[in-house]
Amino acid sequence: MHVLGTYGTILVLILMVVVFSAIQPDTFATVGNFRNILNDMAIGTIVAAGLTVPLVCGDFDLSIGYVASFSGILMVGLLSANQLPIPVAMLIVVGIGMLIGIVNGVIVSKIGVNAFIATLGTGTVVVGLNYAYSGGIPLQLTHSTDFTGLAIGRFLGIPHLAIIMVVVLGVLWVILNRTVQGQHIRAIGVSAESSRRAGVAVDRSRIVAFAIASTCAAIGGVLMASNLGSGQVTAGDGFMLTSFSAAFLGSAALREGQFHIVGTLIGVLTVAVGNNGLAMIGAPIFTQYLFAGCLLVLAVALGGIGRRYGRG
């Protein structure tokens, strides 16, 4: 139990990619489809690890997917409808991200409202929002058509949501394991009274883990917005369910049932591969979403050994 406890998702990734590639060696198995997992996932990457920050702080954070869904129409129609330039446009959209996380933060920890709650109402009102700026229906990209060019661009190579991703999480790991306020957000999650006793700022630090969740949540929107050359208004939608289930997997990659970036990037990176196998043998649709709802489960159970093991 103790091995399902650490290495649970890595054993797991391991025997869907055996699997796969005993079933579709000439497919699944090969340097382009892998390239196309890492790919396709990093959108799903960054707004994943963004909300690992307040799991990390003993918070859950429900209005990710809300926020990237209105964050991408937000972008297409500051570029199209006020014909703004792109720079300007994703510092708007990524600092009103930042705001909404804030406002769940200041919810939180200074009202004193649940998580659960708080981000599920504020996540309602960003749908409101959503639907209010787009009239519920799509909205396309008509001018700075070249905005695409972030997305599906290449540097040398590299595509540019694999550079993107890459400096996100590298971002991201150096605030949680190398900075004061990293350190104060792991504590806070370990123990808030204790935490508070020692002088950490508790409600500050639990501000700045959801501003950084929904900051990450609009830089996914952005970058959504940016590979499907619109706005749609729930495309962002199912964000919340595959982040939990990446964070929750990942807490059960060498930790012991802790949040951290790494495990965050291995658990997306199985939910990744589960897709990308399923659909390469021909899966009916509606296996994917089974496979997800399994996977959230056996996340959460495999994070429960890691974490009882871990104070054993």
Second form
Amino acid sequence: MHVLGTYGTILVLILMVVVFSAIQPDTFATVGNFRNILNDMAIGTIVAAGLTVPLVCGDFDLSIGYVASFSGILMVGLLSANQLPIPVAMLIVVGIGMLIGIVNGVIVSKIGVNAFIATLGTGTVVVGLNYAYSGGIPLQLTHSTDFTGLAIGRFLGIPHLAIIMVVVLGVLWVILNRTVQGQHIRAIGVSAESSRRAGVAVDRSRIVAFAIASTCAAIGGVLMASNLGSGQVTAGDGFMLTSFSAAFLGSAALREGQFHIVGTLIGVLTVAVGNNGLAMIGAPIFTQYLFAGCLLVLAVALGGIGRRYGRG
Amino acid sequence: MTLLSLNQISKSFGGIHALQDVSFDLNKGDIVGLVGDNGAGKSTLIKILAGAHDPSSGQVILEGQAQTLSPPANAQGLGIETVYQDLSMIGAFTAAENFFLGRELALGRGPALFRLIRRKTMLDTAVSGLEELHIDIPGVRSKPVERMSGGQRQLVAIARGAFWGSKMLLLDEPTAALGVRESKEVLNLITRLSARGLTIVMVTHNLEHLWSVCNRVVVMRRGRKAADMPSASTNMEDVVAYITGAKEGLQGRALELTS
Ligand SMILES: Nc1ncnc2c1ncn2[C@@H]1O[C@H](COP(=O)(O)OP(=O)(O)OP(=O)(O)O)[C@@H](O)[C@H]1O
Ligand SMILES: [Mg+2]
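Can I get the form predicted in complex with its partner chain as well, since the one above is the form predicted on its own?
Okay, now the whole complex, with that chain kicking things off.
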């Protein structure tokens, strides 16, 4: 049980790679397909990895999907309607994302509203902003059409999205595991009161964690807009559920029932490989949902067992 | 010489008066034993000195200057370290990580987000800090403290306090839940720390432990100070009588007369 709780997700991942490669050696087990998987999962990974930071700190953030949607719409709007240069528009969008995260963090830590409720509230407000800005209608990219090159291009054969994903993952990993802030966020996740007593600035750390999640969601939204070449009103909403799934799946990978960046990556990868493989063998779409749903419940159950028995 | 004075400190939680008008002076070099029944207010008093609670009213004077001790980082900055009755360490962290929690050695300046932890230096410093106090615990570098024995954990927590504390060390039931040998080790450490110039306040339910290290006894009863005496001029029966209320302090008697 201990082994399953710690390595369960990875075992499933390896098993799938082996099985799908055996069944479909010519389509599944190819460099091209691997590149496709990486490309398809990149944006979701960035949003999920961002969410992992407040999760490590012990806080939920339900607003990330709506922040991603709004960021995509806003990005296209700033480029098309306002004709801003790409870098300026990106800075504004990501800055607003960060600001939303700071607002989340302040409401949760300083005012003391439960994170679940607070981020549900801010998320809904962000949906409102989205509709106010877009009128609920998709926005087309009429200027700076080379903006699509950001997400669609390749560098030395590697998709841009995959490169950006690796960079974001790397930065987040360093923050959580090698910086003072990361040490504090991990300590707060274990015990906020112990951390406070040790002199950790608990409120500030929680705010930073929310800001990181929201910033990543905004980056995800920008990339999504670039990938689609337009602003879709609800295109990013689904990231909320997939990110939570990935992070929880990842909590049953390598470390007993703990959230961590590498785990979240493994979580996204497992679902992506599963969906891709199922499609390759011609399984109907509904099997992908069955697979992802069952895997999540199973992994978290095992992760919980890992958490309970791991301390002994 | 007076290191710290409490003036009329009160603390209430909603309707509960955990502390009422508690005043006393701590002299430099004191080892004060703080005793009293469960719920008498000992931990609350410790938390006020530690900066973990803000007093509802009253004043704390450190070396002649009125000070605000909360949040805990403030008290720490003033040289006051605390080993709490509970929640004093992060279980999943190693002893070394706990040693430096909130005060990590790091490269760079500015926000915590941009400062890289110097893990190796922290490990070495924590190990030599423990060595200096003659505390020998295996796994300081790698073992999460939740996997250490209660005694080892307590020694680590006290050593952390001693490492950072320049003036005062507050210990809330440092020997509770420890065996005879571990208690002895902790009491020895307390004596050694006092000899190095630290002023110590120690909460305990064990009067033998109190007598073996403390030079003063402060008895708390129902949120008030019931007695405050040099341990040389009192005895266990007296202290027990103050704890149970069989004998009453001046404050208590005066109050009873007025009410
Ligand atoms: N955070 C809190 N919220 C509400 N009431 C509290 C809180 N902390 C302490 N109290 C109350 O204050 C009173 C004093 O508690 P305190 O913890 O100081 O007692 P103590 O002397 O340390 O007892 P023990 O020997 O059991 O540790 C108790 O009645 C307790 O219930
Ligand atoms: Mg207590």
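By rigid core we mean the largest C-alpha set that fits within 1.5 Å across both forms. What you see is a predicted model; the values in this text were computed from it and never measured. Numbering follows the first chain given and starts at 1.
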Practice task
Using a rigid core alignment, state whether the CA of residue 248 is displaced by 2 Å or more between these two forms.
Solution key: no
Practice task
Spell out whether the Cα of residue 278 moves at least 2 Å between these two forms when the two forms are superposed on their rigid core.
Solution key: yes
